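One chain is shown next in structure tokens, namely the form predicted alone.
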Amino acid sequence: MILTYTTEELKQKIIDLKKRLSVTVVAHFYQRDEVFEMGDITGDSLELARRTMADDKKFVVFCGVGFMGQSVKILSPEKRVLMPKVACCAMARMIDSLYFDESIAYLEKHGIKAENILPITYINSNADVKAKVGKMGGMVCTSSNAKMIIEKALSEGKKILFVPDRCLGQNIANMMGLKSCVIGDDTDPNEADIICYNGFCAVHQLFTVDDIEFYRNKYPGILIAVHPECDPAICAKADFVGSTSQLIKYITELPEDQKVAVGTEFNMVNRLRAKNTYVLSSTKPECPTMNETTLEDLYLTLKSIEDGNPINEIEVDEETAYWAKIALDRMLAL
């Protein structure tokens, strides 16, 4: 269907739709300005998890890649779950249950048993990697909450195992003063305490230790803060990580004059401070899966409710969603 209204008239057209169903528009801090801006609820992957489960609507729409859509749909289950676009995260698609079993072979084949390895997922990962991981005794973790899921598994005396994301299980092992390696990566796992897999985030690999050497020379005094996403050689030079929401706190907390240059995607960037913050890369930091939403989109998701036919509706499978929330519950027990 192609429309033709104005942006402004998508916006009103949204604003009725959403005061006359029962629906609530969730939008992630990645998203477009103009979608963000229609969010009931805004925040990064777990906080919009847990609010929308606080929600009392019949219906949730999404604005999101798709992983986020299925979180809220197996920790609310009795809730419909629409997405605008089911755009598919570039690191969620690194792993899945197969390579999550062959990377639990590949430690096998080096000595260390199956009931030794605890697994541990990043939130950026689809329902059945969760799944798998909750049937070890494993549980998810979000890059605010990382370190702390470390420090209680490490309690149990096994092996972490940690997907997908390399750059943040190493940046969290080096933050505590552990040893990482990558699979793969032709170091010994026994030797390490957290075992890597080898998937990473594309927008947080743009930025480089020359930008950083860029923003300190053209202003002396700059400060740097970078998502823990990022390589492991960025966030040591940097005088700051923290997750999404970290970054927010830190970043609007400063005075207005303190100039900051920030490694994360363009979008929240841009939103931040209107004075004295700029995006750490040379190229332009998009998310091109979060900005695949559009407000026509989200308007034509809105309509297909009305009209008593929603579109793009996420469905878990009754024993994935089983597993996966139990890996979820363990975190947000914690």
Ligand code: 13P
Contents of the next structure:
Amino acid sequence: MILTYTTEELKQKIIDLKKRLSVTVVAHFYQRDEVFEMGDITGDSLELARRTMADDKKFVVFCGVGFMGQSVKILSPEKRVLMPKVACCAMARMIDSLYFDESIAYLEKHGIKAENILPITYINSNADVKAKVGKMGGMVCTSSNAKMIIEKALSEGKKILFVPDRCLGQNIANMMGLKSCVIGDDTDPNEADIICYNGFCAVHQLFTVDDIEFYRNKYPGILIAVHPECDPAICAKADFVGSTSQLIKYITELPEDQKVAVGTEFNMVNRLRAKNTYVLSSTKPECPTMNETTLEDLYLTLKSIEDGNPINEIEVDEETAYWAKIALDRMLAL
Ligand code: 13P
Ligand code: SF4
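Given the form predicted alone above, produce the structure of the same protein in the form predicted in complex with the ligand.
Once more the chain from above appears, this time first in line as the rest of the complex follows.
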């Protein structure tokens, strides 16, 4: 549908609809500015899951990527969760339950029994993968709690299979002085504490060592702050590595005249601090799937609730939701 409203008109219509409906609009930090502005709850993936669970409105309109809306539905099945665009995170799409089973088979082929494997899935995965992980006694993590979750998992004395982000898995392993490998590389998985699936975020792969050197040469004294989805070679050279909310805290607390180049998604970096904050790349690191959601989509989704015919509703089948919730709850309990 093509709408002829201006941005300001659309914003006003959205505000009016929100007043009339029992609805909460949730928006991830990576959303376009005009969509982000409309959010009643904003944050990173962990904050959004927690705060939306505590919210009492019947409808949740979730502006983010598919796995985030799914997580809200799994944690709060009584809510009706709609997504203006059911955009699937490219990293989450790199693994499904079949690839998960193949990864277990790969480890078994190397002599590691299934009962000695503890799987951990980054929240950037679809419900079928979370369910597989839940069934095997594993749990979910986000970039803000991955280290704590891995510490807990290690205490069970098993091999950790970390899916789908090899960079996050390897970065945490390096941070903790553990050995890691990637499925399919030359390393014997028996030698590694953390065995990573070979998935990655294309947006966070844009940052290079050359970018870091460029900024350090151009602005001596500049700090480099990056997300742990960046390649381990980048994280090793950075001054600070942190999740979305940890990056925000770090950067906003810097003295005003301190320059910082940031390696994470563009919309968020652009919103952070007007002065002395740089994007650590010559290519604009926009997440294509996060950017799919427009103000028009948000308006049409809210309008569909008012018209009694809600669109793009998230559903997760009972069996999958049951096991995925177990994996999510184990994380939230920590
Ligand atoms: P957060 O868990 O920090 O919100 O990040 C999600 C994500 O997709 C990062 O690329
Ligand atoms: Fe997925 Fe990367 Fe986009 Fe995050 S930035 S939602 S990991 S594609």
